Every structure is written in C-alpha cells, then in structure tokens.
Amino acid sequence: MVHNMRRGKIKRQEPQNKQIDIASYNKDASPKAYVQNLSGMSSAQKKTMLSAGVDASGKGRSGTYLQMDHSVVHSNSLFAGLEVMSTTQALKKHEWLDNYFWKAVNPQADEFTAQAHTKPNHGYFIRALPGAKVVFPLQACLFITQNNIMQTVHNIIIVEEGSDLQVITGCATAEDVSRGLHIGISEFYVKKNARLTFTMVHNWAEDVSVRPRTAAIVEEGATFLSNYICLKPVKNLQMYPKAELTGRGAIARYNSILFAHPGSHLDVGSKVILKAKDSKAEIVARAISAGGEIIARGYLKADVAPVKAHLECRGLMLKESGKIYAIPELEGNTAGVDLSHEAAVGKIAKEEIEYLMARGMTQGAAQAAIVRGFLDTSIMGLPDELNKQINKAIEACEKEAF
C-alpha cells in the first residue's frame, strides 16, 4: 500500500478534457411528444432502456422521468412523499429552488458547465419529502434519439431529512445514432439523517461523448451512495463527482465498475472532501481494459478530525492494446485522519486460470469466470431486475473480450 499523505497545498492531477468541439454539435432538436404511457414505445426504444436500466413497464419502480433529445416526454410519481418532474417546471413551482439550483457545481467550473448554464435543455427535479420512506427505486432515463445533438440537461435531487430514496438513472442512444454529446449536471442535497442511493447506468454509442457534472452536499447522520456503471463502448467519457460531507456522521460512497472496449477513453473518478467530524468515505472502482484507455481517479480530502476514509482501485488488463492509470491521492490537513489507499492494476494470473481448467471449464470459460467475479455488483445493492440486465451486460463484454 502506498501512501501519499499531504498537508497544506498540494498540486493536485485535475483530469484533462480531451478537445471536444462544441460547436460541431446540433443544438436544437426536432420535439417529442408527451407519452402517458410508456408501454406504447417502440419495442427498440425500451429494450435500449432497460439496458440502461430502465424498465418502461414500470414494474417495482416508484415513479418515472424520461427525456428524449430535448424533450420531457414522461413524468410521473406513484409515491405521495415523491415529486417527480423537470427542473425546468420546478422552478416556476418552487420559488426556493433558486437555493439549490447551481450551488453545488459551479457554472463556471469548465467550458461545459458553462454550456449547460447558457442553455439547459430541462433535466429531472425529484425530491422525497422529509420523513418519506420510498419502498421502490424511482427510474429517470435521458435519451439521444437525433444523430449529433448536444444534449444538456441539469439534474437535481433532494432527499429531505429523515428520508430515505434509490434513484436509478440510465442514459442512452438509440440504435441509429452515431454520434452526439451529452452534457449533464446534477446536483445532490441530502439532508440530515436522510439517506440517497444514486444507481448510473452508462449506454451509448461509439462515437458520444459524455460529460457529466456531479457534487452532492451530505449533512449531519445522512448517507449518499453512489454506483457508476459503464460496460457499452463510448467515444469518450470524463467525470469526477464529488461529495462534501458538512455534518458530523455524514457517509459517502462511491462504487464504479468500467470497461474499456477498443476506442474508448474513459477517465473517471471520484472526490470526497470530510468537513465535519466522524464522517465516513469510501471509494471502489473496478477497472477492466479490453484495449480502450481508463483513467481511474480518487481523492479524498480531510479538513477535521476524527474522520475515516479508504480508496481502493482494481485494474484487470485483457488485451496489450490497452491502457490503464490507477492515480489515488490523499490529502490530510490535520493530525488524527485515519485515510487509506490501495492500487493494483494487472492481468489475469495464469494460475487462476489453470485452476478452473483442472476443473473441468475451458480456458476462455475460466477467463469469462474471472472477469465476471471481478464485476460482482453485489455491493451495490441494487434491485434484482436491475442486476439481471447488467449481468446480461458483463456476460456480452466476455464475449467480446474473449
């Protein structure tokens, strides 16, 4: 284990945009129409959903969003202590949101917060009422339909004290888009003794770009938890979310599973700054390259103390094509933090596999084997209909992998 314990400023390695050109992209789109009931889309559209993790039957769901291109073309809440709608009809309902609203990220942070700050195209509001228990994960999907748009939306959420919501968001493209950009900023408030799981699932094509803009702010006894899923080919991807524990207690945790296909660059990481005594942080991240480039970050900042946090990276190396960076970082500015890292990036041991094969399984049944322990998803605790389709996922990845 190698520690890098700081104190006072440091020169921290920020991720390196890679040059997108905004303006080759489309930024308007044709509408879409509003459709009360998803089950009337088209057999292509919701097999690319529930891919991502959304399921337009809305089976053990507590309520939907979904936006096409610029559209909000569904929105609904089946939980009386949940309000599901776009940011844009929020604001014009809850004068307070003003508070929230780009307060956490800053508009100004690069020039794609500052795209989406000059033109957002709606995003989803959603907000459990304090004291609400939400039995069933709400679902929010943002679709590119239109070949080569820009698509910029502005997310927030608000679990309200002493309540408790899973969220899963799946992003997509349609089959027969090629190219496009995705822009999204979200913004997490949960309040004291609160609790909020934020469930990612990453689908798109080959030559999108993606840039999502994440921070959440954490208070007193609450607890985020964050899963990031990305298994589909995608052109280029760069997010660094971060989270600010501002009371005492507050718990963070962000778990990533990525898989780098041959073209994509993913640089993906995580940062949770501990600001309040006895907080809590932990961050996974599960790395595999099939010949595409990862980037795996972590940063984990202590300003007080006693606090605990760990950063733990696993890099699994499939083709010699492939690239991947393991870069932790620790930054304590006060004596008493008890901050921990671990990073290891390599190939599939040769005994492992030899092991499986006295076993009676093929070479590449033993390598499928491995590689789908090594994406277990059974820490993130997500619903079973949701693990199926991600397993079906990491079963296709083997395939292509081997």
The other form holds:
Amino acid sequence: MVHNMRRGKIKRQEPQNKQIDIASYNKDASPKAYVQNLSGMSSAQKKTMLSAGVDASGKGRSGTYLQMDHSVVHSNSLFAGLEVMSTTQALKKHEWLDNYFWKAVNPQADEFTAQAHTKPNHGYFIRALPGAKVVFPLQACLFITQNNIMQTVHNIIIVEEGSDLQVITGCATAEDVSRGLHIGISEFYVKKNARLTFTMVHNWAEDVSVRPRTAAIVEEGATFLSNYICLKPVKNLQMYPKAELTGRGAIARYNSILFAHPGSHLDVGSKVILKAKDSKAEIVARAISAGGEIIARGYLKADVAPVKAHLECRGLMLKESGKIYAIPELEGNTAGVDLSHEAAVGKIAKEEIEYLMARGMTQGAAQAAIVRGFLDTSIMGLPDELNKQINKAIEACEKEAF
Amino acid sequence: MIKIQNLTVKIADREVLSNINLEIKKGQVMALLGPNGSGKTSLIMAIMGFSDYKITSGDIIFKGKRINNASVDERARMGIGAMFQRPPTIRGVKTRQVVDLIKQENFSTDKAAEELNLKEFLGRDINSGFSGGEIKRSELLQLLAGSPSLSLFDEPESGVDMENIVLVGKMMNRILRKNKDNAALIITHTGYIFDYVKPDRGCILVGSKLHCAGNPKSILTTIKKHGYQWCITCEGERLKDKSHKTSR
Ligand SMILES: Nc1ncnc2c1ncn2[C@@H]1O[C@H](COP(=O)(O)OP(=O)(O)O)[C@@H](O)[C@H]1O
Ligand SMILES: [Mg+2]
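What I would like now is the form predicted in complex with its partner chain, since the data block earlier showed the form predicted alone; can you produce it?
Expanding to the full complex; the earlier chain stays at the top.
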C-alpha cells in the first residue's frame, strides 16, 4: 500500500505500470475472413479456445462472439432477448449507444486506455433486453493469431432492467504466437434488479503483455458477479477492474484464481466503490506462485452507510523462488461501514501432503489434490453448468501447468 | 507382521521414543496404553514415516522388510494404515475425493459412508469442522477404503459418544477381519474400546519408554489401581508373576 501524506491528507496511489513499449508492436493485422460455422476451424484453434472456456461447437451456449486480431470472425445470438455483435456494428445500430461509451472507464486513465481510445478494433457488444432471462451462457473470444501485434478492443455489456445474463470470455493466443499486446476496454452496465455473471479465462503466451481496463456500474438491487481465471504463462499482466455500486442494495463479488509460472508477472486486483446504502461487496483471490510474481490487490471503498464488504486473499508458494505480494486496502469514509479483510500467504503444509500420502497417494498426487483444492471453484457460487465448464478449462490448463 | 527394534525417535532435538522394542504378530491385536504425552502418537507417526519424526537409531521391520527409509506412501502401499488422532483439514479437498482416490476395487464409497453416518460429509472439505466423533468415523472410512493389513488406531474411542462407539468398534473389527492375518495396534487410555475389539496383548508407554507387555486386561487393572507412575519403577519385572511379561 503506497500512501502519500501531504498536508494531513491521505492520497491513495494507483499501481505503477510496468513499462511497455507500445511502439514495438504492429498496429495492423491482416484481415481474417468471417466464419459461418465455427466447427470448421482448425483443431489447434478449437483446442486453444476451449482452454479459455470457449467451445467452438457452441453447445450449451446462448450465442458466440469471436474476434481474431482485428477482425470479427463470428457473431450470433440464439436467444431472442439477447443481442450479440461487434461494438462497431452496435454503434451503427443504436444511436443511444454513445451514452455508454467511456462512461465507466476514463479514456485518459493511462497510455493503454488512451491507445484503445484512439485506435479501437471492434470488441463485443452484448445486451440482454429488459426482463430477459438468458439461461445458457454466452461466449466471447478474443483471439490473437498473428505474432507481434497489438490488439485493442472496446467491449460493452448492458444487462437491462430485471434481466439475467452469464458471459464467458476467453482471451487466448494461437499456438504459434509468442509475442503480443492485448488492450481490452470493457464497460459493463448492470441495470436495476438485473444480474450479470461475467467469467473471464485468460490463456496467453509467455511473451504476451496484457492490459484489460474494466469497469462496471451496478444499479439498485442488481448483482454483478465477476470471475477471473489465469493459469497459463503470461509475460506481464496488469489489471485492476472496478465496480461502482450506485444503487441501493447493489452487490458485487469478484473471484480470482491466479497462477504465476516462472517468468510471469501478474499484478491483479479488484476494486469496489460502495456508493449506495445497503450495498455489499466481496473480493476473493487465490494466488499460486510456481516461481513467478503475483501482486494481489484489493480495494474496498465505502462512501455511505450502512454497507458491508469483505476482502480475502490466500496465496500459495509452490517453489523456493517466486513472490506473492498481497495488498488489501480498505477505505471507510463515514461511520457505520463494515469493511474487513484477511490475507494469508504460505506454502503447502507438509502435514497435509503426508496425511494424503499415508493413504497411499504419491507425493505428486497428494500435492496436485491439495493445489486443486486450493483452486476450488465452488467458492465462486456459480451455476452448475458454468462451474463444470470452468473446471474443464482449469483441468485443460492444469495438465500443462503441473 | 511388524517388528520394532531398539527404536529411538526425535522430534527436532527432543527424544520422544527411547529404545522401543515391540513386535506385533500376524493376526494379533496389540493394545498400547500410556499417559498423555508419553509418545503413543509419536510411535504411530514414526511407523507411518512422517518426516518430523526422525529415527536416530533402531529399525522398523514390516513384513520382513526394513522400512526405516521408505516414504510414507510406500509404507501405506505395503499395507500400513493409520487412524489419526488429529488429522489436518485440507481446504477444497472433499472427503469423497480422497476416498475415491485411495479406495480398493469393489469398494462403494457411498455405501460405507452411509453405514458410518457420513453421507453428508462426503461433499465437505476433509476434516473441516468435523467433531471428534466425526473425525474418527471419517478416518475409519478411509481405512476401510484402503484396507490395510496393519492398522494403527490412535485413541479410537476418544470424543465418541456411547452410540457411536459401538459403530466404531464394529468398523474396526470389519477392517481387522478382512484377512485373518490382519493385525492392529490400538492406542487407548481408557480401555473402553476393548468392550468391542479384543486385544491379544498389551503394553505400556510412559515417558518415551515401553514398559511391559502382557495380558491387556491385567495391565489395565494394574494401571487403574496403581497409576502409570508405578510402571516407571516396575520395569516389567515386578509384574512378572502377575501375568505380565517383560518385553525385553
Ligand atoms: N510436532 C511436535 N513438535 C514438538 N513436540 C511434539 C510434537 N508432537 C509431539 N510432541 C511432543 O512429544 C511428546 C509425545 O507426544 P505424543 O506422541 O503426541 O504423546 P501421546 O500421544 O502419548 O499423548 C509430547 O511431549 C509432545 O508434546
Ligand atoms: Mg496421542
């Protein structure tokens, strides 16, 4: 936590970004053709997408959005109350959409955001119409298939009054891509009494840098549930998504599962600003270092009362090297707020490994079971089907991670 | 089944077992009595091979093989199983998952859990918030699943209510009777469990030393009458005529 004391005032500082030379990436990418039928994609591409939670068969999905580099390759909705298209197309279709652009995220926040502001390349537009209960999750995939490019997308999700939507986004790089930069602006609007479950799985490559810039505005009686999973190597990931609870009784919950391979640097946090009475928030993070670095941040800010929010971070060190740095921050600005946090960083307890070994499991099997338990997704409170999908994605990643 | 010869064990720099000699034969049930802190649990942990329990001298011979240097899982796969007194909670690892990973063929996790009144515990993190009695039953479930030839029961009856002690006894017998050669070491300081599982021999551990071996009933009676302190001075000899025999 970095605080500057100046004339008795406490000034909070945002994390400093690791330097990235934006100019070293290609702004342009070759156009990719629209694909009518996703099952026709190469099996390598399908596998990569699946490990990011996106199923090319479209089975059990209410729709799909797929972008490769700067091209919208596929977009469809199978549900009447659901709109799925690129933000570029949506801007043409809905005149009012301007009111949602750059309202949650400040375009001048940093150089990456500014870059996406100047030169966006589509991104998804997803909207659940008022009262629509979209049973199956919608899937969106942002795919980098060309080496050394910079992908800049601007996504918008609007969950209209009383509607219910689940979104799975998978961001991934094709197998032969080693270097790249992904900048993703995402603005989510969860309207009165609506509910959005947003699950993002990242599946990058060793030399890819990633800068998502995400903010959600959650209205009265609405719920925003955000799950983030990053198990694959990534050179350098920095994100600090924010939810503003603006309506009475609004709820936000962030769950993150982070795995740092040797050479990976993850600076990931979640922020919730509680601006309305009776609003609630919970931030839960599980961080594992297998030699890489993780900075796990959390920030809860309460401007009114009564509100209640809790932050929890557990870190597990698997190797002698590596680093997990947990930085929980709480800021109460009035009486009657209830903010709390707990953080713990440690290694796998030897007695837990030996206990399982005493039943006949090998040391490796015992360790894997414990790590798998540490990454238990049942804490995320997801719908069954979605939970299964995510576990599949975790398993696919784990196979390579251990 | 198992032969422990001149075994001395240290935790950190502290000697918790001194020069222990003990043999449990095939098909034999051995009772181990002793006051708190005398090293009973340490003996089980040392036999199982937990790394905090360092053997500084002596040997453990199991089924004719010296296992001093065998890993915990090797010993388990050779047929040693333990019902632990204070098993750790493992967050996110479900009881069912563990049982399914360790069970022998033809073992029905659900059926056994039902018999042990543990059905709703299968979906819970292992040992998380389990009461004393629930821990015992969950440990028994795991032993049943693994079916060891030598079972080490650490205070099977402590914290178990009257109703469940019958169940615990029944399941211990089931584990023992799976094969006529199966053997056990039962740690207790009350002896209540002997109403359900009959020991063939008994011995006493006081202050890290093993004192005598003999008829478990009369050892228990002697302890009840004279207390464990008496055993320290006895060295097994004085009990000789009263059906006790020295282990040395
Ligand atoms: N992990 C440990 N670290 C340090 N001392 C221990 C540990 N486990 C047991 N001891 C000590 O070793 C002695 C024997 O303990 P234990 O074997 O648990 O006795 P019992 O089971 O007979 O009550 C006690 O004095 C106890 O405090
Ligand atoms: Mg004990």
